[in-house]
Structure formats: structure tokens, C-alpha cells
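As C-alpha cells, one chain now follows by itself in the form predicted alone.
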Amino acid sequence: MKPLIVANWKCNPITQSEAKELFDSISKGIKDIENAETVICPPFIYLSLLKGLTLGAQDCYFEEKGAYTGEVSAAMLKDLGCQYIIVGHSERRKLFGEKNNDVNKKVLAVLDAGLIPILCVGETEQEREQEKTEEVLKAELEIGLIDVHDVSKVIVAYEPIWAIGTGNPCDIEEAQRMKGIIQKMVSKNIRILYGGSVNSENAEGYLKQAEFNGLLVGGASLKAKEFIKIVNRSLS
């Protein structure tokens, strides 16, 4: 199976022209790569501008339509050409108060729309220090996957919160151990990505040594040359 390299642009860049320039640079740099699948997850407002690569969204609402001011549904994102939707990212949980039950509703909505959810799980630094990592992951996975009848249709992204945007990535050996724990909790058939300070120097280690099925890339995906290097490292 091809490694899946997902770019999460978060709330960046500020202008349409910058978004288009970044997208086009990445597209040009990976146009001849066939042995990896690359997904770009820009802010909602840029999705209709970007053509030529697989698209994903950073979030969605769990209802298909209705009186939900400011929300965007999975059905709408599908109509825009999205194939993947990130759900349960730690920033959504922390900044917007999303609970495991909310994340579960979104997972189900994404599947109902015929799209692929990327379910993010991971522990805080405090939870890690208190040796609660497995407890946290178990709750996020068990509740997040309630009523999901075929878990192979879901992708899990292990993103230790203490590693996201800190320049302090998870140790390769520790990451590999966490991947094994997640697989035992869920299924051997599920695809698992690593995310958290991914760059071109450590990407190969997570894919080859830790045996993740792909990467969820944050800050490094905003630098076209760096992101292209990461995609290329996934092939080596």
C-alpha cells in the first residue's frame, strides 16, 4: 500500500494567491511521484481554487445541513472534491472544546458521506508524564469509533500533543511502540499515520523504522520544498 502523506495547512496562508502558489509548487514538485498518495488539506475557502491533487478538509460538522451558522458539512466538502476529512485534531479538542462523543459524530458523518475520516488521537505532555497515554488513546479510540462497522475505512493519526509544532518529535522507537498499541486496540487492518513535528529529516524513520502507513504534516507542509522532500523520503 502506498504511504499516505497528508498536509494540514491549518489556518494558513492568509491570501488566495499564496494558497494557489503553495499548492502549485507542491503539485509541480511531486507530479512524477506515483508510489505515494499526497493529500492537501487547506482552509475551507481555498478548496474550490485548488485542482490537480487529492484534497482533504481539516474538519466538518456532523449534520448534513440545517440551521448551523458557520458550519460546513461532509456532504458539502464531498461536493467540493474532498476525499478525506481530518476529525478530532488536538487543536479542535483544546481550542474548541470538542469531546470524544463530538468526534464520533463527525467520524460517522464523514463515513455516511462516502469520505475517509482521519481520526486524530494523542496525549498531552502531562498525560504522558502521568503514564496515562494508553488510557487516553483507549478512550479516544473506543468512543471515537462507536457504531463504526468497518474500521478499515477509518485512518488513525497518532499525534502526541506535546510534539505538535514544538520541534520536539516523538522518538522513533516510542512512536513504533505506540503504533503497535493502537493496532492492538483497533485492528491490524487499519492505517495509522504519525504526526507531530514531522520534517524531511525524520520522515523516513517514521515510515521505515516505525512502520507507520503515512504522515500527517503540519508546519512543514507550508514550505513547498520541505514538503516535497518529505514526500520523496517516503519512497526511499
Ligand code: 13P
The other form holds:
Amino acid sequence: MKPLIVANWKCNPITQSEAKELFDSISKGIKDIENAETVICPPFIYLSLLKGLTLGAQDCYFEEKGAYTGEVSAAMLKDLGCQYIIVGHSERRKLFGEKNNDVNKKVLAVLDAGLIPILCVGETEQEREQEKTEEVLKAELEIGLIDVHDVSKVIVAYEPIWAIGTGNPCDIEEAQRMKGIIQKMVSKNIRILYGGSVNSENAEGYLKQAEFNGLLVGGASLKAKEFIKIVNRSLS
Ligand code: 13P
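What I would like now is the form predicted in complex with this ligand, since the data block earlier showed the form predicted alone; can you produce it?
And the full complex, kicking off with our chain again.
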């Protein structure tokens, strides 16, 4: 299967013209690449402006419609052309108080809408120091996947929180060990991505040595040249 390279733009950039420029530069740079699948997850408001690459969203609400001021549903995102939705990103868990049960409702809502959830899991530095990593991941996966009948329709992203936006990526050997642990906790045919300070220098190691099925890229996906390099280095 082709590696899946997902760009999570988070809350960037500020203007529509910057979003279009970044998207167009990435599109141009990867248009001839067939051996990797690339997904761009911009802020909601840019989704309808961006055409030509596979799109994903960074979050969604678990109800389809109704009196939920400020929320955006998976059905709406599907209608906009999204194929993937990131759920349970550590920033949503930490800054917006999302719990494993909320994340589970979102996973189910995304599947119900016929889209692919990218379920993010990962431990904090403190949890790692206290040797609670496996316990944390187990809870995130077990609760996150409650009532999911076909787990092969879900993608898991291992994003150690201490590696996100820090320039301190997880060691390739350690990432490989974590991939094995997560794979044992879930079905064999679930795809697992790595995220956390991915750049064009380390991308290949996570895919080829640590055997992840793809990457979830934050900061480096905001620089077209760097992101294009990451996609190029991901080809088998
Ligand atoms: P960075 O690549 O900036 O560390 O962010 C990773 C991430 O959170 C992607 O979802």
C-alpha cells in the first residue's frame, strides 16, 4: 500500500490567499508523484477553496446537524469533499478538554458519514517518564474504537506529545518499538502513521526502518518545499 502523507496545517495560515498559495505550490510539486497518497488538512474555512488534492479536516462534531452553535459535522465535511477527518489530536484533548469517550463518538460519526477517521494517540513526557505510555495508548485505542465493527476502516496516528512541535522527534528505533506495541493492540490490517517533528531528514526512517504506513506532518507541512521533499522521500 502507498504511504499516506497527511499535512495538518492546524490553525494556519491566516489569509485565504496564503492558503491558496501554499496549496498550489504543494500541488505543483507533487503532481507527478503516484507512489504516495497525500492528504491536506487545512482549517475548515479553506476547504471549499482548495481543489485538486485529497482533503481532510482537523476535527468534526459527532452529531450530524442541529442546535450545536459553532460546530461542523462529518456530513458537512463530506459534502465539501473531505475524505479523511483527524480526531482526538492531542491539542484538542489538551486545549479543548476532549476525552476518550468524545473521541470515540467522533470516530463513529466519521465512519457513519462514510469517511476515514485518523485517530491520534500518544503520551505526554510525564506519562513516558512514569512508564505509563502503554496504559495511556491502550485506553485511547480501546475507548476510541468502542463499537467500531471494522477497525481496518480507521487509521491510527501515533503522535508522542513530547515530540509535537518541539523539534525533538521520537528516535526511529523507539518509534519502531511503539509501532509494534500499537499494532498488537489493534487489528493487524490497521494503518498506523507517525507524527511529531517530522521533516525531510527523518521522514524516510519512520517509513522504511520503523515501518509506519505514513506520516502526520504539522509544522513542516506549512513550507511547500519541505513538504514536497517529505513526500518525495516517502516513496518506496
Ligand atoms: P509537528 O510536525 O509540528 O511536530 O506537529 C505534529 C502534529 O501535531 C501533526 O498532527
